[in-house]
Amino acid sequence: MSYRKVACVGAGITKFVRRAKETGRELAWEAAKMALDNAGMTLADIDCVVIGTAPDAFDGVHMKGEYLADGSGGFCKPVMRHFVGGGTGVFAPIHGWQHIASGKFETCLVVTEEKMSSCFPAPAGAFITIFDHTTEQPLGPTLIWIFALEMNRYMQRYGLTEADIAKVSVQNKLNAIDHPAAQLGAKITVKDVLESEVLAWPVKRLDISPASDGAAAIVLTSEHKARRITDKPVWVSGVGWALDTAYWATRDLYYPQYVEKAARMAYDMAGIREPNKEIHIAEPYDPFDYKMLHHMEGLLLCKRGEAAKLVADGVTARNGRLPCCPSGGALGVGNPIAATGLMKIIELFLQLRGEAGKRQVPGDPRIGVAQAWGDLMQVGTVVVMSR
C-alpha cells in the first residue's frame, strides 16, 4: 500500500486546569489558534478539521462534535469527530494522518478538547452506564476499582510493591514542574504517595491523574506543503490501533495485549525492529502510575515485568537512556482525556525539534513514540514520530 508522507508543522496547548472559566468551544479555539500561529498559518490554509473528544457525557454536552465545530475552526470546512475514550488523543492525529496520507486533503487541523468539570456530579459517574447491564452494572462498578483490580494483578504477577509503582508518580509530577500547561507539577516523595488517601486498594489519590479541563491542537500537512512551511517538519512515520474485547473480566489484566498489537502496527509502518533500542523518547499514557509501566511493556520498550526496575534505575528519567513522559504525563500535566493524548504527541513534536525548553531531553532524539488507552481497558492507539 502506498500513501503520502505526513508532517506535523505546528502545535498549541492550553493550560490544563480544574473548573476552567472558558467554555469547551473557547478552549478548543485557544488551542487551535496557538497551533496555527505556531505553524505560521491561518484557517484559510486549512482543508479539513478533525475533532477528538471523549464521550459527550464527560463535558455534559450532547452532540459535542457539532458543539465544538466552530470553535475548532470547522466553519464551512469538512469536520470529522471521533472518540475512543482515553485513546482519543492519540487516535486524533491518526485520523488526521489518514485524511492527508490518502491524498484527500493537503492540510488538517487536529483539535482535542475536554472540559470535565462540566459533568455533574462527576465524570466518573458517567461510567456506570457503560458496563454490561446484566453481568456488570449490578455490581456498581467504578473505573477506579476496576483499575485497582488490574494494578493488583500486575503487582502480584511480577512481585511488585506499591512503593515500586509510586516512583512513577514521583518522576512524572517532578517532570511536570517544567511544563507551562501543567496542573499538578510537584515535588513529592514515595512516602507522600503511599500515605495519600486510599480510594480502592491499592490505588491511592496520588497514584491517579487529576480530572482536568483543557485543549490541544496540531497542524498536519502533506510533505510538499510541510517543506514550504518549515525547515523542521516532524513526520508521522507510523500509526497503529487495536481494539480488544470490552469484557475486562475475561482477560488476564497483567498485560495490555491491545497496546502491543497497536505498537507492532505502528513500528512496522515506521520500519522499527527493536523499539527498546531505536526509540529515543516515549510518552506512554499514564492516567495511573502503574499504567505507565504497563504501557511501557506493551510498547515493547522493555521485557514484561521490567518497567518498574527501569524507573527505579533512572533509565526513564528525563536525562536517562530512555526518557518516558518527560512532559510530566497525565499524572503531572493533567488529564483532560482527549487533550492528554495529543499533549503527548505535542511533547514529541517539541522534543524532536529541540524546542522543549527546560524539558528538553539530552542528546539528539530523532524517533519518539506516543500511546494512549481507552474505553474499558481494551483500546490501544500508538503514533511513532521522527525527524
Contents of the next structure:
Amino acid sequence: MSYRKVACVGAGITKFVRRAKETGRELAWEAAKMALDNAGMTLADIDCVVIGTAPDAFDGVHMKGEYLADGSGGFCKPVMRHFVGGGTGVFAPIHGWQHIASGKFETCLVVTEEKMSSCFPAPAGAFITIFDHTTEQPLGPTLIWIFALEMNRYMQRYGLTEADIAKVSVQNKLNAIDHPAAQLGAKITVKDVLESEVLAWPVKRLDISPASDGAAAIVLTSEHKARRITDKPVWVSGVGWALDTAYWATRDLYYPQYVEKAARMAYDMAGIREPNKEIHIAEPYDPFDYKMLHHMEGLLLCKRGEAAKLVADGVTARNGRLPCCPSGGALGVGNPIAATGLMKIIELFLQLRGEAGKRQVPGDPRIGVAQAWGDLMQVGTVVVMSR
Amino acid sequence: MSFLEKHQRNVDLTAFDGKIPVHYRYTLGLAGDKFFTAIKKDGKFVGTHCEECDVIYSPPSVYCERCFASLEDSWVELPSTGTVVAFTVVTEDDQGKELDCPQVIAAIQLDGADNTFVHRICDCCIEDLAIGAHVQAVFKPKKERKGTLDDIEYFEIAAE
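Same protein, the form predicted in complex with its partner chain this time rather than the form predicted alone?
Let's see the whole complex now, leading with the same chain.
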C-alpha cells in the first residue's frame, strides 16, 4: 500500500482547568491559533480542518463539531468531525493523516476540544445512557463500575496490590509539575493514593484523572510542504485503530486486545518489529493509574503483567529506559477527553524535536508511540511518530 | 412486526420509560461576557471589529472566523437598531401544542454589524413587519436585567 508521508509541523495547547471561562469555541481557537503560530502559518495556508471532540453531552451542545467549526478554522473550508469517545484525541491525527496521505489535501489543521464543566455538577449523569437500556441501566451503573471491575480483575490475574498500581499516579502527577498546561501536577505518595476516598473498590479518588476543560491542536502537512515549513518535521509513521466486542463485560478485563490490534496495525505500517526495543518514548492513555499499565502491555512495550514492575523499577520514569507519560498524562496534566489524546501526540512532537524543556527525556529519542482508549471502553487508537 | 400490529398502549410493546439526567451550566465566554455586561449595565450593544477583513461581529467573537486574528482588543459600540433579514410567525411549540399567542421571530442585522442574530419582535408590530424593516431593541428596565439574552425584551419597529 502506498501512502504519502505526513508530517506534524506545529502544535498548540490551552491550559487544562476544572472550569474555563472561555466557551468551547474560544478554547478551540486559542489552541488552533497557537498551533498555526507555532508552525509559522496562517489560516489561509490550511486546506482542510479536522475536529475531534467526544460526547456532545459534555459541552451540552448537540452537533458539537459544527458548533466548534469556526473556532477551529473551518470557515468556508472542508471540515469533518470524528468521535470515538475517549479514543478521539489520538484518532484526531489519524483522521488528519487520512486527508493528506490520500493525496487530497496538502495541509490539515487538527483541533480537539472538550468542555466537561458545562455538564453540571458532574459529567457522570451524561453517561447513564451509554449502558444498555434494558440489561444494564436498571442497575444504575456509573462509568466507574467498568474501571473497578477491570482493575480488580487485573490485580487478581497478576497478583498485584493497590499500592503497585498507585505508583503510576505518583509518577504521572510528579511529571505534570513540569507541564505548563497541567491542572494537577503534584508531589504525592503511594500512601496518599491508598488513603484517598474509595469510589468503587478498588478505585479511589487519586487513581482517577480529573474532569477538565481544554483544547489542543496540531498542523499536519504533506512531505514537500513540511520541508518548506520546518527543518524539524515529525512524521506520523504509523496509525492503527480497532474495536473489541461492544459488550464491555464480555471483554477480556485484564488485557486490552483492542489496543494490541491497533498497535500491531500501527507498528506494521511504521516497520517496527520489536516495540519493546525500538520505541524510545510512550504516551499510553492513563485516565486511571491501572489503565497506563494495561495499555503498556497492549502496546507490547512489555510482557503481560510486567508493567507494574517497570514502573516500580523506574524504567518508565522520565530518565528511565522507556519513559511512559513524560507529559504527566491524563492523571497529571488533566483529562479534557479529546484534547488529552492530542496532548499526548503533542508531547511526542515536542520530545522528538528536543523542545520539551524541563520535561525533555534524555537520550535523543527518535521514535514514540501514543495511544488512547474509549468508545464504550473498547476502542484502541494508536499513533507512532518519528523523526 | 411493529408495522403490522396496532398497539394502543406502551406496555403492549414491553416498553419502559427512561431519561438522560443531565443539567448544564454554560459560561458566557470571553466575548459573551462583554456583550451581555454592556447590555446589562448600559443598555447597549458592543461588537468586535476585524480591521484586516473589515468585518464587525455583534454578537461579538474574540477571534475573526475568516482570518483567525485576535479581536480581544478591538471593541466597538453599535446602535440598538438593526434591519430584519427574515422573519416568521410561530404558532406551535416544540411539542406541537398551539401557542396561546403567536410568537414573531426575526433574524436581525444590527446597524454596522456584518453578522446576524435571532430575537423576538413585539407582536404589536406584526402589521408593519416586512423583510428590510428597520427595528430597534427594547431592553428590560435596568434593575430587571441579568446579563442574559432575555435582557432584550424584544425588537420593535424603529421610530423614525
